[in-house]
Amino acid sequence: MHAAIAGAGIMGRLLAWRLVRAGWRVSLFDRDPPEGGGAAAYTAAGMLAPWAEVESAEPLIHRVGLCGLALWPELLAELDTDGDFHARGSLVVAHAGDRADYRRFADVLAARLSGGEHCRRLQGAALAALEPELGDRFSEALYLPGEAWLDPLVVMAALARALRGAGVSWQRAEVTGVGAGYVAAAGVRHDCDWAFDCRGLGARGEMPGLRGVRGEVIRLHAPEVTLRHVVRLVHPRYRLYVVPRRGGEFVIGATQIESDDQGPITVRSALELLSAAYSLHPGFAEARVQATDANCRPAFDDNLPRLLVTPGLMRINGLFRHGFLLAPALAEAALARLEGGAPASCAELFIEEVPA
């Protein structure tokens, strides 16, 4: 069976690699090159976070994101990379004067999650113990010990370097259409049995409903810095997160913006990410400034992601700021759905059948 992928993003090309491992033949078609490009994947945090999530997400992205942790390891495997994988959890604080939303973001973690193993309350010399940078700094924290985070630059460049050396045929031109048994790129139509679109917001004209969500993010070296967890950051307008790398590198982000503006990231959020990350940790003060990037999610109105079938086409799409996270249980289900399978997880509930 051929199938032929518009959109080389996380979810065209983890989609591309279950395909190929399932003995498929795969063209992909992408505007960008392998090595980059404006892939919203590039400018992901990588955040593993099902159980943070919960408070303010629908409850089946948890029940996939749970999934979609669970398949990363053994993908990384296969890929014969590490990703930057980390599995050590990640804890939530708040400064004394926004001790009232930590409190609530507290609550709801508790009301909607079972077990109290997936969400600890951590005080003074406990925090301190886990994290010891922060027990100066903070008397409480949230901590969520099944989390876990890898770097998006890493996993996309290692993907790319197993679909071309699994025989992947990698096409870079602009993808024009997309219909049933066909991808139509730089102007030549291209046959296949299964046509798979995975455009994110390139694929607007097709999808009617689909939004741009605007983020920004900045990377930091901070030598100063020793945090060995995610760490977000509660406060009344924004989610600040700390994503550590490695060599002493940080990814800090928060916006989550009702735009599909893809110019640079603006001054007020420059501002503000960087005088939250110093009153994070005082180590900020003194960080270089790697890099600046913004980019658009794509998503629906109730930011869920969907999974559209028609006989010789499938559209994925929608997946907002899980995709990394989503992304492994999404490509499974499609896979069980060409196939007749039971997928393994619980996106086979995001599938909508589509009349020919």
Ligand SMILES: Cc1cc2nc3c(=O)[nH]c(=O)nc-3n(C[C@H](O)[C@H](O)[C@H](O)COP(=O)(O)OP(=O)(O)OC[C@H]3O[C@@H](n4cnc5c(N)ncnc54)[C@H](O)[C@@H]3O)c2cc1C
Second form
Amino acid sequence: MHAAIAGAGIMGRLLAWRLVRAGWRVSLFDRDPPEGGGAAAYTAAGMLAPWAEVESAEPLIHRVGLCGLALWPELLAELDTDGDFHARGSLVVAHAGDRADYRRFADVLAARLSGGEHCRRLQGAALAALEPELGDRFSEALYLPGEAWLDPLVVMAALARALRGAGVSWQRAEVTGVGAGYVAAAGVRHDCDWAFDCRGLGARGEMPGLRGVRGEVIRLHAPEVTLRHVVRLVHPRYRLYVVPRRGGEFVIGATQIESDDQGPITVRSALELLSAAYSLHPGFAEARVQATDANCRPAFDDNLPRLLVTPGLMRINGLFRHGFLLAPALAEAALARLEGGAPASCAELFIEEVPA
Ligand SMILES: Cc1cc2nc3c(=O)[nH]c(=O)nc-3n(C[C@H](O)[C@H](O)[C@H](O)COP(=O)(O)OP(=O)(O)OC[C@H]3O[C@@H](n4cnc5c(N)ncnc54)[C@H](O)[C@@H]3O)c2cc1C
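Target state, the form predicted together with the named molecule; input state, the form predicted alone:
Whole complex next, starting from this chain.
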């Protein structure tokens, strides 16, 4: 079977990998080179956070997210990379002025999660023992021990290497159309058994209701900060977080703005993100700003993904804040739908059969 995939973001690459592993011949089309470009995947913080996201996302995101998270270690082994993957869990803290929002966050998680072991309340000494550099500034935290994170840049590069090594035909071209059994790119129609549209926001013309949700991040080099967990800081406007990377680097993110503007970060957002980082840990005062980045998350109005299927064509989109969390499970569901196997996760609930 021959698959043609439009879009080599995280969804397109993971789907390509899954299909290759299942014996398909795969052609991949993207306007950008394999090493980088405008995919939202390059801006993502790479958090795999099915528990923290319960606060703002549908319960199905939590369930499918658990499947996605469980698939990552094996995927990274197949791709021969460590992915800068860490499964040490995340912490949620708040300053005194945001205690009411923090309590609401904790109450929502307690109400929506069964059993307390996935969301523990840490006080004073327990917090200081787990994350010493927060112990003297915060008296309490929520600890979500099952959560993990990875570095999207490392994973995207590993996927590109593995796909090329596996003989995937990678074509750098603007895709102008995707239909049942074909992808049209740079004026040429490429026929295939199944076409897949994984163009994220680039598919907006053919996917009514798809919108962009702007997110901005700042990458810092802060050798004086040794946080070992993802730390979320409850904030009245955004879901702010600090994600450790190797080499003393941290990603500070992210704004969430109803706009498809992909222009550079605004002064206001930079001030808010940097102030939040500094208020979390004064060691960020001497950090070096390595880069700022802004992009748009592809989302439908309910912020849930869709796998729209007509014979010969599958469109997978709307991964919103959860592309890295959900994509492994979505790729499994896509393959199960194509090959008639038993669904491996509840991601098949996102499949909609659409008349040709
Ligand atoms: C600030 C921010 C933080 C985030 N943090 C996280 C996080 O911590 N955890 C998480 O799970 N998710 C996170 N996300 C979400 C995640 O990045 C997205 O859900 C994911 O990237 C969507 O994947 P995709 O493959 O559908 O789209 P994309 O990654 O955007 O890829 C689409 C690809 O299609 C190509 N393309 C588009 N149109 C065309 C065309 N006409 N011709 C050729 N090629 C085309 C593009 O070049 C691109 O390579 C974050 C996103 C943002 C913006």
